[in-house]
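The data below hold one chain only, encoded as structure tokens and taken in the form predicted alone.
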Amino acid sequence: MEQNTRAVDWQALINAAWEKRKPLWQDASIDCFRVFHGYEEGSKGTVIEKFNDAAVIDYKTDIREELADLTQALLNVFPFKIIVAKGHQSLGLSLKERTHKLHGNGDVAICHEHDLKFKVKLDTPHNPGLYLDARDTRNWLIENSADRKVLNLFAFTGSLGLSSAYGKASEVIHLDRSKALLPRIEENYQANGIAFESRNFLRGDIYKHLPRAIKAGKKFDGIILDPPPKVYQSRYAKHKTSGQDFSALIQYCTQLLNPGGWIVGMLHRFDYSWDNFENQVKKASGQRLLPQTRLTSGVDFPESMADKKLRVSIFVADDKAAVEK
């Protein structure tokens, strides 16, 4: 187990935490963002993200005996009506060791972010349910899926998808292995008084419904590609697959692709630039995907090292140019 083994003033780090953020907390549309990011901030494997009047503290680093402390420099700055602490399980402690109701009582939290509202889960073991690094993506989807088509893979609790629903698109389909994400996607889809049809959630193996959408001629307008870090096993695929597997996606993504369609493909891992990253989409794609846009994070994950920020970036599909290659 990692120790913490130096005090840490959790009031300073908040506190200058915070004045950084003012440009979201002064923005009466947003009322989630990561509160404190302490890889660059001071407290190496601390996260505190606010979801509405709720903060989830997640620490990879045993901090337990500071959390009254940071707790308290959490009121100090916004009055949290619920705020819970859950450590990883690298830390080597029991689920109940390491998950803490710090203050308040309550599960779950509703928070917006300009016009969408998106349903939390604060004691999940991971994310509880929204990814606030790709507020900007969710922004750009918004703008840019009216009367598309959208395929949304890896959909998790379909916060992007829910973004291309909002801005008007024809149809979002959204894929996700886990069974217990499904129901979520609904209730967002609910929170936010947008029809949806049940048969567009999908539970399923990427592998497996890919391969068949394409022998089925099924067209997308919007692809959205969000693979975890390191892509599942799956024993309907035919090569290994290999940290987020862009290169076997991109080849299944652009044969479902229309012209002019476009994916949205979202970089998390360190190990590759953003270079590297679309000269490989390029490749996978024989040269049809081309980059138009980069994304990336806001203010609230403040990084040093560019490429450890979330690294997204707009392909659209050039038939002419893959002709004329």
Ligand SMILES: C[S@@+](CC[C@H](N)C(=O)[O-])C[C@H]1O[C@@H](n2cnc3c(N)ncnc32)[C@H](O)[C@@H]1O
Second form
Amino acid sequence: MEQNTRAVDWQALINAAWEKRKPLWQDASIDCFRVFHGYEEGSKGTVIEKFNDAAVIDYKTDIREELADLTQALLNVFPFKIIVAKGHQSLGLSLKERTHKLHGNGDVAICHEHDLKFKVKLDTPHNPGLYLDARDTRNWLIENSADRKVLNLFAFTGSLGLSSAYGKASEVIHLDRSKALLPRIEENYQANGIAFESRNFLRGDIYKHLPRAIKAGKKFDGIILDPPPKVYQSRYAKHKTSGQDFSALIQYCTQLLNPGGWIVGMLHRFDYSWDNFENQVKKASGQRLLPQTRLTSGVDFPESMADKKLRVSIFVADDKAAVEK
Ligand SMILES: C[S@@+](CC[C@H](N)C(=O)[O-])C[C@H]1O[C@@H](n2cnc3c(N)ncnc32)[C@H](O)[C@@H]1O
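With the form predicted alone done, generate the form predicted together with the ligand in the same format.
And the full complex, kicking off with our chain again.
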């Protein structure tokens, strides 16, 4: 377990971080952002995220004795109604022991990002339900999904596909292997008054569904590909999966993409440069996919090393070039 050996002036750190996020808290259309990114802002291992009037503190370094000071520091910058803290599993404690309700009561929040609402669960062991670093990707999807049939792979709580649906996609199919996510995706659609039917969710392993979809001749005009940093070996995969497994997944996705379609590829690993990643995708698609746009996280994710930030590339199917070749 990592010990916190040095006294931290939480109020000074939180004040500085809060000031940096002024463009976010001054924007009346956003009430969710990362309040504190400890790796770069003075306390390695601690991150704090705001979802409307709730704050979630995640710590990998044992700061349990400092949580009262930290709570007060947060309340001094914003009138949070709920503050919860969650210790990382590497601290060796049970979820109950490492989850602390520090202020107020309740374990659900509805937060707002521009025109969309998202429901988050504050007491889940991992992410509460909204990846805040993907804000600009959700905006891109709202702007670029009209009249497209979109496939949202590794859907989680559906926030990316919901952005496409809000952006007037003709249809959005979410795919995730976890059954427990269906009600969470439904709730997010409901919160935004957007229709959702059971055919909009495909439950199951991606390595089972994608070959089937290819065989059935399915095609999409946009594919959102956001694999976790380490894709677990699937019994349906005929190859050994590695890292985010883009090479294999892009080969499937290329076959599912209509001419003129796009693929949103989200890179979460630090062992690739952005150029490496785009070259890997180009190669895996047989040079059909060309990178067109790059997106990353916002001011609430300060990083001195560019390769530690979320890196998102939008690839477009360049079918004219492929035909001419
Ligand atoms: C990091 S989350 C994706 C985040 C999501 N795109 C978002 O922006 O909210 C990873 C998701 O992938 C799903 N997943 C992991 N391996 C999978 C597999 N082999 N097939 C289908 N889903 C998988 C998990 O259940 C989890 O919901």
